[in-house]
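Taking the form predicted on its own, here's one chain by itself in structure tokens.
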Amino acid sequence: MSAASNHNWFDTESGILDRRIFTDEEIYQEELQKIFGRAWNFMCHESQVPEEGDFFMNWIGEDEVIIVRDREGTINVLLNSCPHRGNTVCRAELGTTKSFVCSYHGWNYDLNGRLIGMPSEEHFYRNPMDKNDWGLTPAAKVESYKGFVFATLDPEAPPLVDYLGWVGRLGIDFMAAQGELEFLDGVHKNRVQCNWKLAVDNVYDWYHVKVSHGSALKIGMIGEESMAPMDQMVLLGEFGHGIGGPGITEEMFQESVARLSGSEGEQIWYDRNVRQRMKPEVTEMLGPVGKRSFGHPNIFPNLWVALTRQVCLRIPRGPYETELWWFNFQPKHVPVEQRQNAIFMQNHLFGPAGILEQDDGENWSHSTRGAKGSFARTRPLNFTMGKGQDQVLHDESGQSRIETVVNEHGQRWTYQSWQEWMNAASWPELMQNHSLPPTGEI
């Protein structure tokens, strides 16, 4: 890792960001080392690689990984490049293989990434090699939370469970708490022309949603209750992660029952929701505060964890370039009727035939190229909003959050944290001085 900098491109005290941080290639290959390279990553979800020899392809930052479960049944992690002279082992995005063989002069590896075997091993190179050195390089951990696998290119990384914290895996534990999830087949890739941190930052923009997404919310394709509401609940936790979104009151899950019960108009999805949150083993997983939160979790630094039962990466591809992947899920054992509605706003809401991320994309890709020119990317960008006129609640269980109506907390939270990973050399250096959610006025 590179030496620690002091760079100051978002000033936490105005709410002030220098746009630069979209457009500078210096500033994205520190990215791909301080941020990428360090970070615990989604990798799959343990149903992808169901049995021995399965393998899922997936990146981290823009190093390729090979997703495998080997024959002691252990989910590898490891780099997609031959060491012999760097060509990749993997050319398929999904499948089953006994072993890896490099295409380019034929070393195979084993599931488990140790080389195995060159072609004419005794006869060109003579001197024997200890093969052991010589394997395909493995992540340096690899951990799973309720069937989501994460794994770290650094090996001072803290425990995965340590590294989410309870605003990070609330997301998770929701899609967890509705039974034993199933990966849908197929994940749905397509690229915008837009810095990655852009994506990011939507998740908690609750602003745009009248302007950007008036066309949706005037055919009824989401209604105003689940979309547009001015109550909202920012949930905040360390390294970055954060919720933003409406906060659910009693009331409120009160009306959706009653709708549950009578007509089931379009506002079935939001409400069939709202209703599982009032499970009692629902409520004891997500806690007080996480069971009233209904607002989008983005686990750091670019896993969008969707209320769809869809989990999103914001893949890297330079600073002008970002792919999304979209994996979808549903619960085992749910109604043919409810799987299809489900499945439905999966497939209309989100990815490349969503109709929101149609409108998002479009301002992500302007955005970042209004960043570009020569004198347009030294103009600061304003995240202001609602700054120094909220309070954090603390409740009893542990959980805080910030009742509130929109604001840009979480968007500043995110620069915030993504500024003290750039600036921290190593692990023991961020873990000293990355901040705490915060307290009191915010």
The other form holds:
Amino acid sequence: MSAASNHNWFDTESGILDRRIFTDEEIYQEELQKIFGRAWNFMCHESQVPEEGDFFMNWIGEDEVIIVRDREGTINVLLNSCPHRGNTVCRAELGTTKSFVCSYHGWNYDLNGRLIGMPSEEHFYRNPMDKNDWGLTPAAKVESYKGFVFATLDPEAPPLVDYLGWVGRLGIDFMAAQGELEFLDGVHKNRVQCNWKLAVDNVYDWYHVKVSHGSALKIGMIGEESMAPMDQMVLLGEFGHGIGGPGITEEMFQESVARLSGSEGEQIWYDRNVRQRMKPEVTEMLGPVGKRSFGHPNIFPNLWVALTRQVCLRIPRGPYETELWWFNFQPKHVPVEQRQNAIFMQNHLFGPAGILEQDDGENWSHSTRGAKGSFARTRPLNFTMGKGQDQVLHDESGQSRIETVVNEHGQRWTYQSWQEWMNAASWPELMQNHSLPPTGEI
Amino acid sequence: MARVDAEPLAAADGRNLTSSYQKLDMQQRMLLKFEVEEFLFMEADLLDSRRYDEWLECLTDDIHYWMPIRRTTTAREVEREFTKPGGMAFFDDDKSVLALRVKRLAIGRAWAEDPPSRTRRLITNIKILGYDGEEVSVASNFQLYRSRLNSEEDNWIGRREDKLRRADGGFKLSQRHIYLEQTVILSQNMSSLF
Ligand code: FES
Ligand SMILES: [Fe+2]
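Alright, leaving the form predicted on its own aside, put up the form predicted in complex with its partner chain.
Time for the whole complex; same chain goes first.
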């Protein structure tokens, strides 16, 4: 257990952030324990490991884990570190296997991580050793929500559904609304020399689009109307989850339904999304507010859900480096042409060669660099956009939201929540001390 | 180790030579290779000197420009190393997408290339895999060095499998499949063309 602290890197009163949080090595080490070591971390989709022995490698902070389906069909998450000398027992990033054999001295493990064999055990280990004590360390808990598998290293973490709350769940419901999903083989991975939080902060950033992605807009890769400043909706969830971005009114939703039901068909950029969401079961699942939100969910700490049926994981690699992993999905039952068009967008918007995303990396890496200079490091960062200008709206649906213009509510909520995680000594303390989503003026 | 049947590696041993190429005598092969080299070097020069519009003119209208995602697998499962055509890829472009990439650079606010990167392409180990009188299949190794701003460097090394089709008294590129020697792309973007 780590100690409670009282850091005030983010001043919630003023919306001013201390930029050392992007470069300080000690803060980073603390994050590995207090954020990644405690959170429910996205591992993979169940369809990535459909059969016994299928495995996929991922990270919880800087700890590498094996996600593997065992004989009973259960998905296990195991630390990829042999308890003999610490060597990795799996060097492939995906595959199918019967067991994991350590390449150093040959200790081998079954699909549950149990130590099942040690070369020459009877000759060399004359001392008694109970193999049951020396398996691969499992994650404290592994749970999934609608096929998305998460793991936590902290036994005190609340159940996944409670952790996600309605906002985190809604992020995944957006994906589930598109039909039963299957994972498409191939995760786009690349490294950006930025702090992971700057990539996360950007999920809610609808201010940068016209500037950063000006060229993509001009060539028509993305539509001006869907990306330009417009009606925005922000949903803030417990523990730091959020959804920020375009949102439409109930009237706009109904007009869209009328268009789609009549002869007009799709006219406005969100009509295509409304088409999926007007189905009664989907409307029911998303709720009266959720169905009107087309924003970007971030599942705290580092999973961005994009409306293109993709999720992007931001894996820390030290304070100055982040790996971006794009997982791509398609509904199982869609016409071939629709599927091909969707794959086209998945391959061409994001990822290192993505026509949209290639312009993001340098902004994040240079923002990180902007916190390295010993003088620059002392200069505050401004997160004040729209602060105090909006109201949180509540109704009987329980889906509280802010309906406004382009803003920085999502970013402020992220840093505020992050700070609460960093100040709490344990899950029980975080449960007690964390802020509930804001009400009233915000 | 088991014989590896992944497409790019299989082609490398030269077993895929088409018979019409094998029928050429040494002198004809040398001439063909010279022609192919001149085209590849010229085309690399256009990219290095940022003459993107002229580069586009070197492509056929039906070009397929593709870079699959590569993964680390065990030797036993090495057939899973590359993603398959039609699936997820870093590049899976037709001419219109390549034209968009080029247009983007000219239009302003293409920040990944503004200020422009400095690139140099080294094209080596050129090997003709087949020729049917119309189209040449050619493999080459490349090193694409990029430097940006004061100190940012990227180094991409890999293998390309190209098809060059006879057109307008010379060649046009009708296929470029790029197999990069990286799984995690160790760069903040790939705004360069390979
Ligand atoms: S380190 Fe794994 S067997 Fe020795
Ligand atoms: Fe962006």
